[in-house]
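One chain follows as structure tokens, the form predicted on its own.
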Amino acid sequence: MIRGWTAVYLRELIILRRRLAKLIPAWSVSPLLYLIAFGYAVGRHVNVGSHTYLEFLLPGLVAMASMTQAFAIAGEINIARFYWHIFDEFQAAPISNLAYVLGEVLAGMTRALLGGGVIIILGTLFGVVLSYNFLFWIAFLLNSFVFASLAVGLAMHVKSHADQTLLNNFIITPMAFLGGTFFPLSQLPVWGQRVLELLPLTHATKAIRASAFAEAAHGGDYLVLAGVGCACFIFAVVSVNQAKS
């Protein structure tokens, strides 16, 4: 017997499988440009601590991919809402709001895993050897859980594709560049570091990079991601409740 969340998740997987041949090249373009322009050309002879800039950059790109690809589930939800009216069918189906949110969040996390895998493969082609250990993947999954949950919640409040673009411009893009992805936050003034520590991506980048370098990761980063993820998941459930009412 298929449970409610399984039906939602399998539907998203079927759509993802059909588009995968086009999505993988699309997911490769931006990371490849970053690796060539910033990591190889500009940062070829630059070191960050005991690591090359390319080694420093790759975990940041992985953290960014876990955010952007997980958040991209919002676009899929809104296409289904505005054009296919799938959300209306879910309203009529015997599926709980919790099951719906869980299925969509898992779909977003799956997209994130695939997007992160593309970057890891590209990094390997560039000769970057890192430690993809248990803590690395825990940080990755927690970050994708945060942004997939946030995406589902915000998708319920979006009224058009223009609104979705605004969310990307004001939430995702600033975090992508200010969350420690491309530069060490220690280069900023103390007040700037404190401000950027409010971003969940900052904690994800720190945890992913530390574990990739086989260094001791700060447990507080994982706790922040878990706490923010739970809050975003609750926000998503409440938002779906409001959208269905």
Second form
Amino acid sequence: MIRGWTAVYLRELIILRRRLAKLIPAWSVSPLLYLIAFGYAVGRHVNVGSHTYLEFLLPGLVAMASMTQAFAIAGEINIARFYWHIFDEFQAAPISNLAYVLGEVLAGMTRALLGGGVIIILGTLFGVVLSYNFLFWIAFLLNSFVFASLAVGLAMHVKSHADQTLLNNFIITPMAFLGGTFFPLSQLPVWGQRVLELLPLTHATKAIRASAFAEAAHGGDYLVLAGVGCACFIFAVVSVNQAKS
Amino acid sequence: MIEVTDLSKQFGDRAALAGVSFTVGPGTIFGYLGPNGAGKTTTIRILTGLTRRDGGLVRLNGFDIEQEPLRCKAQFGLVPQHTNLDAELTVEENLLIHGLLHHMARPDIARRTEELLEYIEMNDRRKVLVKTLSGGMKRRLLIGRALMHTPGILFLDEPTVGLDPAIRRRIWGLVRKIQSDGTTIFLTTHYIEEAEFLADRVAFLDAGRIVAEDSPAALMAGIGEWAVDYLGDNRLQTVYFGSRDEAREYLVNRMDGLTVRRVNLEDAFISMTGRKIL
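Okay, that one was the form predicted on its own. Can I see the form predicted together with its partner chain too?
Expanding to the full complex; the earlier chain stays at the top.
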């Protein structure tokens, strides 16, 4: 059922390795600006509970990176699909749609791990060292699994490269700002908190932040991420099947 | 072996294929000729599982593309009309990924890569990024990649389109070499001389239907051996003759500017459909 996923994954890894020297500085720019502007300049004298704002912000940025970098696999897929026509090479090969999706999702998760690693290193440079324990990485991987799967599924539905930008504008950007990255959701009215709890990033931010602060993790957040991730993965497999004209 | 029975495909109101049937025997080159939009690429896309058919049957070496897609896809290699190589990968990496997609073991991939780079005469380009290759080299690599898993059937969709005549002839030599290894080849083209040179059998496709299928010699024999082209009523007209002497006799006492030539497959196509291939 999943034979051949290594080919899809290896292809993405080779391309990623070839571009890494350019990508890492590019991935550093936005988090660096957030850390300087929001964390260091604006939030220097602000505390959130028992933590400095910089300590509060860093796990949020890690969660955001795991989302944005995992979702960026959609752009890679569409370049391969619309520009290089490589999707046909995969479709003409004796591999299942499940194997294709698995390879691409793992590639998205690998990108996310690298992007998250960049933020942790930047945080260390700003003097913020948190607890990067087992539960932290589980929450990180589950979140990247959700968004890599969603990206593969949506990439099969867009009709042009320009449509991809719309997806980022309507899905990723609002979630990045409203998923508990920059401010504690407890400051919102209850109905607002309930609405934002529908976003998977909200659960990822809560789980990643709690584990980074070595606080008791809420198992429900992990379950929501795992459930949404599985649903998105199934959506991706079905979408690849429908992408055939 | 390729068996196609009553294949149909509809795009909106337009029938791209309307009951196409043919059989391609093992080890033969089957030329599939028709003008742009006749349904050549649609046929190849259905046969290779890239597009769903609306009706009919397709069997490749006995496997149905929709009933047993994975086993069926292991039977063939595909050289698409548009280059779909991975431009950001090297020549060698493109072959590696294709080998892994076809579940080849690493030692077999390494051995086959050596053989193929020799075969397509690109040994010195193995570490080069594909985006830096010329059009002719990309075409050779596409053919090499399609042969990586040693398929019994090779689909060539307009393999020499856009290439200069010298490179085109080099590709023809390569196709002949592949056939001599026992591979069944399905070739779509709108280059008449390509089909004449390569194909053992030819099918004429017009508006989604096969209007004739036979050997190139048999298709041409029906209209004569020699043709005289002349300008009449402001367009090129052609008259066919059984022998060169008859054609020469026709030229006597006629104005200059007439051309005597051998008939070709395009003459056969025009005589059957009233339309040109190109």
